[in-house]
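Consider the single chain below, provided in structure tokens and representing the form predicted on its own.
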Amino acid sequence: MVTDKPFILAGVMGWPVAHSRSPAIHNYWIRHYGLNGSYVLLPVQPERITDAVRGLRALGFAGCNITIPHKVAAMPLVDRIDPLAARIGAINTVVVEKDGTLAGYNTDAYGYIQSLLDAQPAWRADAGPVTVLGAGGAARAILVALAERGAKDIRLCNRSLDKAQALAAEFGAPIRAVPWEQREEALEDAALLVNTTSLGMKGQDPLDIRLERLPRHALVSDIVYVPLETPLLAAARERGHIAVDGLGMLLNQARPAFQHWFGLLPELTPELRRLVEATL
């Protein structure tokens, strides 16, 4: 079909990247809105990241997502970094601006908060203490997002206490490090429990935590989405908690990135969620 619409090209850059669900998400929106474009896989080895990011302009890309292991390494390769991404310390979205410069953003923070609001529209970050498990890259975005939304007390538990202490020192209040051995005590009076570790993911050990001390009104969130129902979420639902799976964050973080490249903020439809769930 001949069209006078400009062709817009975007993709996801990572190593490995074949497992990514991002092409299914973005190409669904391209079809859904009748746009002229494509979203492709960009497998880039770590030693090639400089060439790859700086080559986006020459290849005619509107931009790309950045995933593991490039989220930090790509930061010095862009010309401008959004203040939120700078605070998080990682980017997951690169935009080729009209003047050819590269801008770096982090949409994970937006994606996480929106996944909570989708599950409980009245959710507030200042409703009570938050317990966050894990101190990796995903935790960085979630900690900053929760703090910026007004969380007053964030208890950060990690298997390596020094990593939790380093993050707490870097970001400051309201984040404080708690030893892994005290993770269940850290559930006392919490309004939100977040698992950002890989524990519970397919092929990984389950997350070892009992929820008896967690108030029944608390939300329980797990950013793992393979499987969609982790042992943590299953245990939470059994106790009557609202449980938020990791697919919501994945879908929502894609929306502002798509808007940067294609010029519209796409909607999350039940059809899209079913399509992505079928790949899990």
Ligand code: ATR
Second form
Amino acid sequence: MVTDKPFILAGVMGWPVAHSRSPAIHNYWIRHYGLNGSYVLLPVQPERITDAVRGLRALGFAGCNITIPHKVAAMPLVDRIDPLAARIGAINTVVVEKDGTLAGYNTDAYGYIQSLLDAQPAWRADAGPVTVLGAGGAARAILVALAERGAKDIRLCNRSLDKAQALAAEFGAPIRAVPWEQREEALEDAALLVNTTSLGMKGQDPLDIRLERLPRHALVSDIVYVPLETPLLAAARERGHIAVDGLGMLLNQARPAFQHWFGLLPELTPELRRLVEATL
Ligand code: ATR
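Could you output the structure for the form predicted together with this ligand, given that the previous block was the form predicted on its own?
After this comes the whole thing, all chains and molecules, with the earlier chain placed first.
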């Protein structure tokens, strides 16, 4: 295709990264908006992450996404870290600025909140207590997002209590660590339940929790997206809860990253969702 538009190159660094749905998402938007560019897979071994990030400018990249296992390791490799990303303690987006310096962002927090708002436009973080299951890497952006949006009471349940306590100490109020054995009590009065553990993922055990104590108006969200309908979400729907699947977060975190590199905030079309769903 002959075009006057500048060619814009972006990608995703991870290891392994072959399964990533990000190329499908970003290349859909490049086509949809008639842009000139490409979004490519960048398989980067952990010991090469410094060379890879530092090489972005020389290779003419507008930037890239950073995924597992590099989200923390890439932080010291950029010149500037957005304050929200600094609070989360991880970056998922690198932008090569016009002057060649590198800026690090985290769009997972935005993506998570937006996935809740897509499911329930009137959703508010301060509607009631929030129960978060899991205190791993994925929980960090969600905890910071919920606290920033004004959640007043966040009950953080994790199998290893010490990890929940460490996060509660790091992020401070309104997060409280709760022992894993008390996860059903922690559903009492909650307005939102979110699973950030890997339980329920294809090949893993389902999450072992009964929802009887959860008020019917509570939203139930799962960041797992393979399968799209986890046993948790199926059980929630059965009880009449609004269930929010993990694909919403994946799609929404991509939007501000795309905007950084390509200059426009892309829309989530039903066609894009269908396209990505077909790969799950
Ligand atoms: P991620 O970056 O995807 O969050 P992670 O950092 O390995 O991955 O975290 C996985 C989360 O799932 C942790 O909260 C983990 O609990 P521990 O901190 O106790 O390891 C949780 N998890 C994994 N398997 C679990 C299981 N069988 N029962 C309960 N929690 C589990």
